[in-house]
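So this first bit is one chain, no partners, the form predicted on its own, shown in structure tokens.
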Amino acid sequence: MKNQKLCATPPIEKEDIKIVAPKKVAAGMPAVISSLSHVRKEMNLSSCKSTLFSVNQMSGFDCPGCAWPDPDDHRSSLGEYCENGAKAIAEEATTKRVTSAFFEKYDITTLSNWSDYKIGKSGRLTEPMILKAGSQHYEPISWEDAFNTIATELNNCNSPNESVFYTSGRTSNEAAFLYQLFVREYGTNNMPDCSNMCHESSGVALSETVGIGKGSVKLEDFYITDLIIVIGQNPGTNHPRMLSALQKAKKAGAKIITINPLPETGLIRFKHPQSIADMAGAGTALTDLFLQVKINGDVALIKAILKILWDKEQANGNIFDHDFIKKSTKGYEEFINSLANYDLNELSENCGVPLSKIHEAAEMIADSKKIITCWAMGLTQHKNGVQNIKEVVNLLLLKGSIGIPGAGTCPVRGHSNVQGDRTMGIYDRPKKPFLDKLESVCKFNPPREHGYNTVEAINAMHDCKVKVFFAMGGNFLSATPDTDYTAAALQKCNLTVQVSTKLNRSHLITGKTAIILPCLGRTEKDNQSSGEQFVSVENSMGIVHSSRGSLPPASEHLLSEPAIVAKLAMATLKNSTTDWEALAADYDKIRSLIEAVIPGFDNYNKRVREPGGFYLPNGARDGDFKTSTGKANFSVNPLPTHDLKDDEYIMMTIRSHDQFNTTIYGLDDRYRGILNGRRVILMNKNDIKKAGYKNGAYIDLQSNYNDVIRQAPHFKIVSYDIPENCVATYFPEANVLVPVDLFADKSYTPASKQVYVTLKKSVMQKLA
């Protein structure tokens, strides 16, 4: 059988893996040294000075990596990007070429066993390809041909919902706002994203607690602040840029307190490249407090803090924002009644932070009025991370530190626009609001009912419920929890579509026909009919501006992203009342229809001409909470418990310093000292001398849900500094362990940072 021998999980291979001391400062001379490196392999001479130097200007491209915000201001004409974000542009600039040959020469059968870092290596995809049922070798076809099987499979659908249509967070404005206009002409709101699987629980938590699903702070918050609270995210690796900002923050005077299971290089000290000073010197320190918290102990820990805190104010008084209370919010009573139920020892014993560094942190807060919360998938992704965020903006309700200058909410979001596809309509659950305004301008009836997440279009393509697979961009196969049985439901499907920059794993695991439409990238010059286009992106701070490439396409054959949307409109939609040609040609006529649709846009092809873009509108930011109840809201969240067995632990799936989601740039994992390999597992010494195991061992993993067992085989034990009852892998290798009906509550957010499993002696040992 055709798929019988294809690999869905990265093959075990032979690993040399390396173990030295984690390091103690980031960036600095190892991070040019690392970027030079990457870039040299991957670009030539000219791509490097269209590039390098054009990456986050005014007038320049947006880095297709994290979506960390731009200066307002003073861009760095050195370079405005990080050692990760180096590394994004030399994996889309590369001179690599994945042609036709290339999958003449190799079957999907052996691509699929090589590791997702060989895959991603191979170069950039060159021409649309099919991989037509029973077959083992992708073949070109052209681009029209491509669209209109496409466009048969769709059609040929007893319902538009037995077809899904999935965005990654790369995608630009204008190209998200076509595709969810062709998907709900098509007549289905099934789109899931990648916000499901990494801020939907925060974009849940802000919309009930403060109004608006994204964070309130601007960058410069950051340098008048009193206080920043890291909490669940590693910036040095996932967020590099954002470490230039704590530095400035702290040399204005900020304190930080930083909240992980693991100790973080890129929070205890910082060189920045560009700094003669810090080049030559220490760097700078950047955490003063650090509580080294169980995996989901965020609950406990935050709870204890405002016990501590509510002591204070009875006690001195002037430690809660009560005009702020009493003005902006509602639920205060209930909410500051539970901390009652909860003893402080008890509190400390669950979240594994000593009670002494907790009172020092609850101090720090005492003493700020204007603090930032960051957060990222350490807290959002798992059963309760939507309480988990709620938790944290109760703290910042009763400090009134949100709505002012230098204090409120910061997800960190990872995709360059994630945020800016949902803005733009990228959603299963879409509002009444936009549905309305969508009809009134574009003059068709869009589809009213929920469509699928990514949870539930994993379980419909799994039960057969769905047809054809459609993916704008991103790597499905490894992205999503549980992947074997994500890789079972793909392959029900008779078509599935990718379209993408780069081979990756989702390309192998198919439906009974496959089709790759290969895209620009946003390193590259779009050429349409009325001339060169640019495109637009919102960051994680809402600022929507340009984006402009400046390489030559990588091949003669590629589309852009809108382009690829409004032919499969055309091949696909009857009788629709869009001028899809017209737009494809012409962006600007793209931007003057979000404009019509959506608040925030007025004047939108001048402001995004301008120096930096604009702002969208905050009401979070301005004190204006557009919340059910017109304020603020406390909640009361219940505090997680673990019901661990004696030999379970927690696992969360963390990424290495050498990979961006499901990228994998290189071997090593700099920062956490682990070189030349990625199976590994992090465990606390203790658990590793009490499960009988020694430091280096070779054990396999399994993790039991509802009684489904899932397994993980052949990872090296590593001894880490990681709380008992905790252990930590690596994305893609242990996303297999992580079930598909373990989600947050509301969100929907698979909890790939709370899994629970045993470790048993492998049966492969080292391989030869």
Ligand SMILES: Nc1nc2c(c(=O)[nH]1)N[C@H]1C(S)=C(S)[C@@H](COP(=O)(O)OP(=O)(O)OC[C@H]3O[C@@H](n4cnc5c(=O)[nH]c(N)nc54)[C@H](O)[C@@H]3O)O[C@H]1N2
Given for the second form:
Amino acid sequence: MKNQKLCATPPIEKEDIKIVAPKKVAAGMPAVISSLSHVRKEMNLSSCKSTLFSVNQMSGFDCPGCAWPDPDDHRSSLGEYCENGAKAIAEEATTKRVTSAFFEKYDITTLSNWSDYKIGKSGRLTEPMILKAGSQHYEPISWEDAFNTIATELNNCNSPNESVFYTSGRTSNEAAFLYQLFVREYGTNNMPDCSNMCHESSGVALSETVGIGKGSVKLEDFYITDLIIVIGQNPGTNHPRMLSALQKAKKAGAKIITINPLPETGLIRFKHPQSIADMAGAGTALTDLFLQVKINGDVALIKAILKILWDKEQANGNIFDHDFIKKSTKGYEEFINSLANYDLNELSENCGVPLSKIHEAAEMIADSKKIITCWAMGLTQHKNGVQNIKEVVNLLLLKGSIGIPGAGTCPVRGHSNVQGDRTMGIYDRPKKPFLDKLESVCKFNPPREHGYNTVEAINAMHDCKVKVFFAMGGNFLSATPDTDYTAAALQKCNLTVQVSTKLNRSHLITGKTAIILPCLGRTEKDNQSSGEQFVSVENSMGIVHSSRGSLPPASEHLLSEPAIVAKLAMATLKNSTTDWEALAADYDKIRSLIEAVIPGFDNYNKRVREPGGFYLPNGARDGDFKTSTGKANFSVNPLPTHDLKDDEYIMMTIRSHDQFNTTIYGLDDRYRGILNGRRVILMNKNDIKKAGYKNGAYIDLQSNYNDVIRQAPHFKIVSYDIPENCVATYFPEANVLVPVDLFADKSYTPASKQVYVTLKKSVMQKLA
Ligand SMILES: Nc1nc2c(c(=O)[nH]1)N[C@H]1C(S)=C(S)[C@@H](COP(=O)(O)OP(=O)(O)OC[C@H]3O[C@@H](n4cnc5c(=O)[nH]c(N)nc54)[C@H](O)[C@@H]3O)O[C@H]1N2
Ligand SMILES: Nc1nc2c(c(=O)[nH]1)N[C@H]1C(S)=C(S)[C@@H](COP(=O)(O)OP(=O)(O)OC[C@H]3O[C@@H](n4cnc5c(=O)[nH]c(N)nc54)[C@H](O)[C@@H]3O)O[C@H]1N2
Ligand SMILES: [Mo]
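Having seen the form predicted on its own, the form predicted in complex with this ligand:
What follows is the whole complex; the chain from before opens it.
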């Protein structure tokens, strides 16, 4: 098409969105049918059988979907199956290919005007490609030339800090460790990662309060707990295998409280796709009490619950665990006194949950000794994301519900190895003990000053302080906030490099020169000169286990991520003390190095070969809180306030059922009943009426933050069961509205769940 412009944001397309009633039960037969149809479209039958049957088996590969753990004991013969896991596998194991002929045919402007769905469906990348300065077409480049081009550009920087090395959370422990070693030998800590946009708020809050930035529970704790609180998380879509754990917990007598602005189907009722009884019957009701909180009303809601508990404690005693509070915590007095500053009715008004329901929740909590709290992006991606989580910790500490079996913190991670990547040292603010160890074992002086996190990296690029941007996986452009600003930032770099499995928008909005380095995925065999290799990953509960692919690689030209890092290091570093070639040839050698540097990996090579892997040490799990005070810390967290103007709404950007972050599997959000399109805005029916719109009308969205106006046109209004003044759109379509300077205090996590927006009637109504 003529006159097209390079398009950084998902383009508006002709669409025919259909709205039906939200589903009342999750999984069951429709989930099986949906996943099989994805698998059939992408894979051939024999590879489909061998992959789906070996996913998450003790000797198979780790599902590239989410980070929910596998059962320690029994695993079903059909793989630890889940609908969205199957889609993630089909996406990677697709038989479609992006070859050099593809890039000859399509220029980057044309491709950038495709939807993310269409871009992703192009297939697997097959050979290294370069986009030369000023060119519209990628062309093939040899691996050697690619590494030399990158090395030259890196060595031309005035300082190593003029380059940025991003990581996305699918990268294995072995690749991540080598990658950070290379980056630090090169000389910078500029290692932003997807975790900065994800659970960084959890890491900061948990480190300060309980001394470890990870969750404290094991899967088996779910089966002996009294109460599970699921807050700010949609497991039915994003962690479907968690529903089987919730179902098992319910059958063992646990109660479940759900706290969410939306009545998410997965939390209401569930049919286990591997249980014949479930499939034939009505399934299991999961949630006992649903608290429909306003967006960012969680601190108000928890404070209200805490106040009621405190009243009960004063009246009857026996509600708080005073032995635990005395022995293991700090800051109780100050915290409990701070509750007097709040009025129960005001808190109820503030969070949008009626007092009667808050009393019910408090009653359930009062009656429970062992409580597990699960959360995800609904808590972390707020200005007060860190404080949201600290308030959750306050509740657990009062009840003594941490460091004992059946109780504790459960931040449910996103990417399958995002937790492991951080353990391996992918961090812009590495701790001194880690750097000291790296220095003594690897014999070089690692940089000591902090590097850029994701938000800082975008700003630095925008300020022309960065010449080279290198990404180990992910889709930086589309995952980050403020898409137009980030696009401009990336375009100021001399060189952008993406190590990727699939084509995405970050390959199209680039620095002056761009390189694609195609790599092996999880599902594929990894042969190195010493023989076939496997990698290892750490799941959400701190279990490290192996992952071994079984499919032939998508192309003979692919390299593994560890091999890519090693070859880049050899091309770049002049006097490296590391034997890169040996490490890439035999991953056991990488694991030995990890064992020497990182605590908890003793006998790594032996233990990772044991079925199911091994647990990493976790102080909070054992009641040993390694904080600055040596105790678990209560905290006083202010109530966030929202001064919405009459025409303003607070918007959360969420995932549909048919996507993995920026990878769009399909156009249906089946559970929410939104089919065949993604440019929708979920809105309360009273708000629609008040604003003078009709359900189904098209509006343009605008956010105005610090006097910068950001726009996203053409969203269809969908009347939905969401609190008044709150609206929801999908990520990444609405990322263009998320201000780069609106992020959580301390963690820098972009506040993508709390963007103020206004609506305007769209000049374009339905596109014909
Ligand atoms: N299939 C699939 N699986 C995935 C992913 C995927 O995209 N697709 N992504 C992976 C990744 S990286 C991650 S981090 C996780 C994300 O998993 P989730 O955090 O479950 O994902 P979101 O869609 O961002 O959902 C946030 C939930 O929080 C609610 N919420 C939003 N704001 C608030 C609030 O202020 N308070 C409360 N209480 N709730 C709120 C929303 O209604 C929604 O139910 O999933 C991982 N797994
Ligand atoms: N508005 C808004 N923005 C958000 C969020 C939100 O809720 N709202 N969520 C945030 C969260 S929680 C996260 S984690 C980030 C995600 O940010 P990213 O991790 O950067 O994004 P993904 O979409 O997961 O990355 C997908 C790409 O990874 C590549 N890939 C897949 N598998 C592999 C592999 O094995 N190796 C390599 N090298 N590449 C691979 C493919 O090319 C694919 O296109 O987005 C964040 N952005
Ligand atoms: Mo995430």
